Amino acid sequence: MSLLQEERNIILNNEHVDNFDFAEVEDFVKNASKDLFISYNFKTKNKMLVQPRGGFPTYDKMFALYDFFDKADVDVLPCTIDSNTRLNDYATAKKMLRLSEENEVDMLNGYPLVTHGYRTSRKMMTHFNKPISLRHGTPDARLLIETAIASGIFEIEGGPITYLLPYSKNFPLDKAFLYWKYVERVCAEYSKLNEPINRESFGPLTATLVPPCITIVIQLLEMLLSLEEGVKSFSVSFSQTGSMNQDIVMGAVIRKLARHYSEEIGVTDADIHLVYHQWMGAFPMDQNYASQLINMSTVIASMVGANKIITKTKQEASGIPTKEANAETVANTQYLLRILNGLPKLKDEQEEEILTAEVMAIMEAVFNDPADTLWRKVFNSIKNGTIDVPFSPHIINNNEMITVRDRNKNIRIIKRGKVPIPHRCFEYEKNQCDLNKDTTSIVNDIIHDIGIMQ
């Protein structure tokens, strides 16, 4: 028995999981409809796929949500997991699910997939014959991913960095790397049976003044860690930054460097996709403004040539969006995409050159770490500050990098901490900003920026 199989047996013997039938699951994946695989949809649908967010605790409400989305022209269905399952607290998830079912009140903020089990969930996940995206924020997602694939979910979001640094304070980073290594291997193994299981990284990170070079470096590293384990379909992603020009530049650079670095490690047969998130920061209370913000992000997604867009709603500032609000956004996004064909390509050569140099300098520093494996090199690079995510709550993150917006709303680095930004690039970044202000004014600008679109 292989080490992977031994580990799988231990994980799937969890007391909160039904008996797992590996042979039956393999047979299911082997014969599953290709339409359930987002990797197949990427290849065959000549359009940008549109995906909303959403998840309810009970089976009936989740089924009703999917039924509503199916009729609303959604390309990819979401499966947002509840926060107890995200923290591997299956006992509490089970209790809250029972309370939700008995009282018809949502006691969980998502679908407790592990608690429902794969045999029950599969009936729903395969009913609509559309790809489903698993969205969860879990540093240890091993059991969740096994259950998801067995249920018919073949698109897995997250990664050891992007699902840890923005969400967790104390969870050990080295454990997250090893747990996600398991996830990648499972995805790679099941990918041999049918179309590839797609892995998608979470580009928005803290969604607060994250400079493009940090976003891209983390996307590239999670991609490489995934490809290294045999994954053949991967999506890099980022979210609307608040600067159209910076988004267009970021889209061009991340595409170029994703292909460059995958070839650097000898992987030339993997499909790399680009996912764009509509605005992830604080939304304006005025729903008319919120709608304009969403529409603008759809235009940008079209300009960067994204393969998928993940939508927001005009209700974001006032609570949990309704399914009707989600459906309205999907309809508007689909309409905009249909009329945006033929947009001219915009290019900012100077910004692309600066951003490319920054990313490649950080990547070189990561690769030059003396550790013997890539995940250890990345772990060391986060620990020593080579990679620094602004506003991360995690104790291992350096939090020495400081960023502000310039007069054109571009995110600029004014203090690089230990991140090896080349000197000429750093001077360029600072020269775009008004740094003659006193420290208090700069801090106030940063605080104000958290509500930039309000």
The other form holds:
Amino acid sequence: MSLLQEERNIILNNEHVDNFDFAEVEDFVKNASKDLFISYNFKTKNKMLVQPRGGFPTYDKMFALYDFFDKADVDVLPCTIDSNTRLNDYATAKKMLRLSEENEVDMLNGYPLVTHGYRTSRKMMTHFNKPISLRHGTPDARLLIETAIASGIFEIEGGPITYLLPYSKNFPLDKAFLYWKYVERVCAEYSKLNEPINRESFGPLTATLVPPCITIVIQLLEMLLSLEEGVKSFSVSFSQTGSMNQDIVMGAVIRKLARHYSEEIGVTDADIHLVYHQWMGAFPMDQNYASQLINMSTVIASMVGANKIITKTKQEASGIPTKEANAETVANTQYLLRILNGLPKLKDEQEEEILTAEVMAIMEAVFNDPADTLWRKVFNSIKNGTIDVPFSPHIINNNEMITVRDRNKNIRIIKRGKVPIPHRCFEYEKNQCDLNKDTTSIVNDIIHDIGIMQ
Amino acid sequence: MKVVTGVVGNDIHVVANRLIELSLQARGFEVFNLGVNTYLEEFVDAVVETNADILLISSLNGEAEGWCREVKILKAKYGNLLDNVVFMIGGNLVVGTGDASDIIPRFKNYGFDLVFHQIDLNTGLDELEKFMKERN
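Now that we've seen the form predicted alone, could you pull up the form predicted in complex with its partner chain?
Next comes the full complex, this chain leading.
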């Protein structure tokens, strides 16, 4: 028995799991409809896939949500996990699910997949014959993704960095790397049975003035950590920055470098995709304005050439959206994608050159770390500030980098901390901004820049 | 002048926390930022440990009352170690639309010297500087 199988036995021998049948699950994955695999959909559907967000606690409400999405012609169904399950608190999730069912009032902010179990969930996840994407935010997703794949969920979002630095203050980063290594290997194993399980990195991070070079470096590193474990379908992603030009530049650079670095480690048989998140910052309260923002995101995603778009709703500013509002965005987005034709191909050579140089300089510093494995190199690079995510709550993040928007609303680095971008690139970034003002004014600018869509 | 700051309780609003840190530094304060998800005892321990002049607590998810009503108990427990420390709290202190004229006296009764509910960041810091100037 392999070490991985021993670990899997330990993980699945859990009081909250009702007898995990390895052979049956393997047989299920082997014979599952190809349409359930987003990796297959990426290859065969010649359009940008549309994926909303959403999760309700009870089976019935979740099913109703999926039914609404299906009628709105969704491409990818969402499965957002509740926050108790995110914290691996399955006992509380179970209690809250019972309360949600008994009182008809939602006591959870997502679907408690582990509590429902894979036998129940599979009936729903396979019913619509569409791919489902798991979104959860947990640094330790081992039990969750075992349940997800057994349920028929063949896309797993997240990673050791992207689901830790934006969400946690003190969950140990080294443990997160090891827990996600397990996830990668399980996904790789199941990928041998049918179409590949797709892994997707969460590019928005803190969604607060994160500079493109930091986003791309983290996407590339999570991709490499995934590919080195045998994953064959990976999606890199980023969210709307606030500048169409910057998004187009980011899309071009991340695609090019994803190909470059995957070939560097000798992986030529993996499919790499690009996912675009609609605006992840604060939304306008006015629902008409919110709808316009969403439509603008769709146009930009098309200009970027994204393979999948993850949508928002007009109710974003006021809380959890209804299934009606959610489905409305899906239908509107599908309509807009259908009528958006003859888009120009824009290219900004200078911006692409600067961004490429920044990313490659940081990647070189990561690879030059003396540690013996990639995950340890990445760990050290985060700890020593080579990688620094603005507004991360995590104590391991250096939090020395400061970013603002220039006159065209591009995100610019004005203090780089220990991030080793080349001096000429740093000078270029600073030269785009008006820095002849005191820090109090700059803080006011940052506050305005963060709330740019309100 | 030294300030201990952070976000109290199960609150992960990191943006405001970071901006407060930057603004305090810009105004010349020496800042010890405990970050998000910080508990009252941690704040007070840090104040004593750093010999800070000011404790500035943020709360942005409306749960401040549950986490901060024991300020007087801690002041009594720590005795003269906290005698000259200014206790300040600001942010979204209650869930929903609360009235500042109700909220401010309540939190002052819990033991805070300065209380701000839904106020602009720089306005709050201006008031803090004015308070410190008048006090010294």
